[in-house]
Amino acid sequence: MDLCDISEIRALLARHGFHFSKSLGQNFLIESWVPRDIAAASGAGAGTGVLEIGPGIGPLTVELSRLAGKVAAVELDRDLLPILGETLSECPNVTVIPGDVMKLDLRALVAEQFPGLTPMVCANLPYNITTPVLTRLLDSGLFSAVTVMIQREVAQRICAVPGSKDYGAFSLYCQYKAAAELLFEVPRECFLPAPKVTSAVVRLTPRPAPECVHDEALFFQAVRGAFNQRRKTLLNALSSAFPLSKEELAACISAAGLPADVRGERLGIPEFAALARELGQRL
């Protein structure tokens, strides 16, 4: 069965009486190059165990099963389970796990499903859960790589550089946790039904916390403070985030080697790290 052939997809869904759910962000792939290229980009191999989130009817799952030692696919929509039972019947190294990835014990899942394998993530994520899922995956510290197809605008935000229009607190968070690469775009016409936006594939390779950051909690407090009011100068934005006078905050900004009128959106990880050190000395 060609899981990207639109006529075969329609016949498969009709056999099982399946209807798309807008609330679950369901858009199935209809171009075979997309799951093939995503699986190849993931770095999956015989020594890896791949966690897939939201397999749909399984086109990416099948491609991953050809590369990886084991695939564990977490599916929230129970109406898709009998469909996956049919489409993955010839993939003995795939286990479908019913449930919500935001509620599952990831450490237990990895230990149970991937003994002796290097865990990684590869998925076509529903747009509406991209940020919380990526945050949970990166915070877990369990995976050697996270390769996902997401909304292009979010992918651009993840990979944005300081001073660009897409740069924000989530950019800093992702780049603090991992090396981020935008790999390729996927047109909306590659899906059934077609979404309203273009998608993109991004790969996040987790890495140790930057050595320049001495207090992670204080670092991210400074980041959140700066971007909660990103149109304001850093001095004015931080006034709402820290119990320090403007004079003390101005002294911190100066001691960190930053211009007095700088905005948070101009700062990268080293600049926020320097600022957090100065704030820590005065708090």
Given for the second form:
Amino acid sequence: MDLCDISEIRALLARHGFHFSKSLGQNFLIESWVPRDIAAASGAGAGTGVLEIGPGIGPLTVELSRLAGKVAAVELDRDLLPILGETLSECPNVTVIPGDVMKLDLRALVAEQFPGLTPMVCANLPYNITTPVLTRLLDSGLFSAVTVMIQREVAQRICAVPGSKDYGAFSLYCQYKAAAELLFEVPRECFLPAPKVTSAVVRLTPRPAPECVHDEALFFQAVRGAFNQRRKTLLNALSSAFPLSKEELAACISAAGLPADVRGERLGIPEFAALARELGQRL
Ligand code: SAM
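Cool, the form predicted on its own is there; where's the form predicted together with S-adenosylmethionine?
Time for the whole complex; same chain goes first.
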């Protein structure tokens, strides 16, 4: 069966009495090049175990099963389980795990499902939980690569450089944890139902924490402080985030080698690291 053929999909869903759920971010792929290209970009190979989040009716799952040693696909919507039983019947290396990716014990899942394999993630994510899912995946430190389709706007934020309009605390968080690449865009017409926005595929390749950061908690406190009030100068934004006087904060900014009137949106990881070191000395 062609899992991207719209008439076959409609017939399959009707036979199972399935109705799309907006709250579960259900937009299914209907163009076969999309799951093929996402799977190819994921780095899946015989030595890898791929965690897929939200297989839907399984178009990406089938492509991943052709490439990977093992695929574990976590699906929250129980109504999709009988459908997946049918569409994945010829994929012996796929296990469907009913559940919520935000609640599963990812470490236990990886240990059980992927012994001897390199774990990675590949998914067309439910867009309403993009940020918390990516945070959970990157924080886990379990995966060698995370390749996901998300809203283009979020993809641009993740990959944004300092000083650009899309740059913010989430760009810094992702780039602290991983090398981020925006691979390609996917138009709305490739989905059923069509979402309101264009999508894009990003690949995050986790890496060790940057050596310039000595105190991760303080680093992210400075990042959050700067971006909570991004229209303000760094000095004014930090004064709401740290129990230091304006004079002390100005001294930190200057000792970090930054201009007195700089805004946080201009700073990259090395600059926030230098700032956090100075703040740490005065706190
Ligand atoms: N992979 C399919 C495709 O590309 O056609 C479906 C992708 S659809 C954008 C997102 C999928 O994630 C849906 O199947 C939805 O039921 C599932 N989902 C939503 N929230 C979830 C969660 N918290 N945990 C696991 N799956 C979830």
